[in-house]
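Listed next as structure tokens is one chain, alone, in the form predicted alone.
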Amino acid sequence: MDLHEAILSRRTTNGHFQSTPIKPEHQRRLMEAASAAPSHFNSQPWRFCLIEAPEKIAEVAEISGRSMTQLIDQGIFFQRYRRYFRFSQKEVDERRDGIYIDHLPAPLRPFTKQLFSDAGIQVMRTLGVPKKLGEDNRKLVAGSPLLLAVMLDKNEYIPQALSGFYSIFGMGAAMENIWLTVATLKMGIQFISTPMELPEEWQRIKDLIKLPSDLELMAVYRLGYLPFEQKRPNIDWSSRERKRFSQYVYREDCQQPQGDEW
């Protein structure tokens, strides 16, 4: 595929991967793509740790699953991210952002509007949803043949300085290069976000990868070759809608939106 097609077809993989190990030449290509990203003064502040050892992947999976269970059970996840969830096509058509939760277990479908209330969380506890989602999350990570830890050099990543912004900008560009390259290799990628929500669990991952003091762990991703048939998780969503030009593009100044017809 050409570059424009690769950009427009970029996806996040919510489901399982093949168990096939990632070929060394494909791992190298991903790292080459990351290295080609722009960075402030060519500082190249990013660092990557490729994790293939099954026992380490299994440990990250346990941390991720346990984090998901705790976040759902305590209502933390919903409190933090409610504003991104859409439960109807009408919401999606109006906002054209967020994630459309269009795939739910049958027992939960009547409660979509109450999912984020105290009563809704209690219903989910009664139905065992937190543990189920945690186990689903654990299995997804455990079945991934490759994990990628993304770090920044603390000599560049200084949050209170401009170099902190520049280094995050560069890391984002490097990760986008990886994401686009993944598609050309018939692979998938997904952010393992839940451990980041709980400092004690995030620290366990830092300890697992023996993070040195001069690096900051920024993110962990799971990667793998896409299966021939993709089965949707128990709770799944779509996030392909994009804002209209008039919602995010301006002409000459920020008082003049670009029209939707171009």
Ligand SMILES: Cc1cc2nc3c(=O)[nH]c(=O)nc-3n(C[C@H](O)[C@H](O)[C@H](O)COP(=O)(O)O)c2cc1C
Given for the second form:
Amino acid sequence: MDLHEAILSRRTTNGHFQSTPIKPEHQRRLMEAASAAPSHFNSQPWRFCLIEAPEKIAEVAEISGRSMTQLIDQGIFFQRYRRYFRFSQKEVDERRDGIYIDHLPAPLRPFTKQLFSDAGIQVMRTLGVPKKLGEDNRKLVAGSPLLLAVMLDKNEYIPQALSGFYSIFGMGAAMENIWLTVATLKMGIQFISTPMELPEEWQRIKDLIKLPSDLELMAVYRLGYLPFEQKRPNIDWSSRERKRFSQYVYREDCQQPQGDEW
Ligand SMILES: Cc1cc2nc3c(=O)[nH]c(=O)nc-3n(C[C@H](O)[C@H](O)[C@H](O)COP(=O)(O)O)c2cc1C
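Having seen the form predicted alone, can you show the form predicted in complex with the ligand?
Shown next: the complete complex, the earlier chain at its head.
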């Protein structure tokens, strides 16, 4: 696969992975790709923790599933992220961003538009949706053969200083290198983000990985080899939709968008 192909085929994996362990040479390749990323003054502020022990993965899965249930049940998720969801093809065609809710579980379909209202959340509670989504999430994480915790060196990651921004920028580049390498290895990767939304659950993950005081935990991912057949999950949180050139590229100054025919 050449680089451009890898870039275009990179995806977020919402579904299950094969349970097969990730070959040591592939783990090495992912870490080597990360360290090839640019960083401010070559500081290489990133640190990674590879987690394969089944009992640890099961614990992260519990934390993640429980966090998902809580976020949905209390309406926190929808309050925080409502603006990213699209409810019609027309909206998607205009904006070309966000997540199109076109794949809800059957009982929820009549309520698509109300999903993000208090009434919608009440309906979801009655139908047991928070628990179901939490359990789906727990199973996805529990069935992943590899977790990856991404950390930054706090000597560089100082949120109020420019080096804080630079560190995040470098970490993003390192993660993209990992993500692209994942694509070349017929693997998949997905953020495990729900625990991050709830400080007490995030702390549990920090404790589990014995996070030292000089590191900040930035993100946790699940990885695995892709199955031959991929089923769309109950709610598909990812999107292949992309903006047109005219919506994000300018020429010479920000008043002149690049044309879409290029
Ligand atoms: C900073 C960041 C946070 C994200 N958080 C999540 C997440 O919590 N769960 C998830 O499934 N995907 C997450 N994603 C993936 C996006 O949903 C995904 O990149 C987007 O929908 C486009 O889909 P694609 O990656 O398949 O092209 C995140 C991506 C980024 C860069």
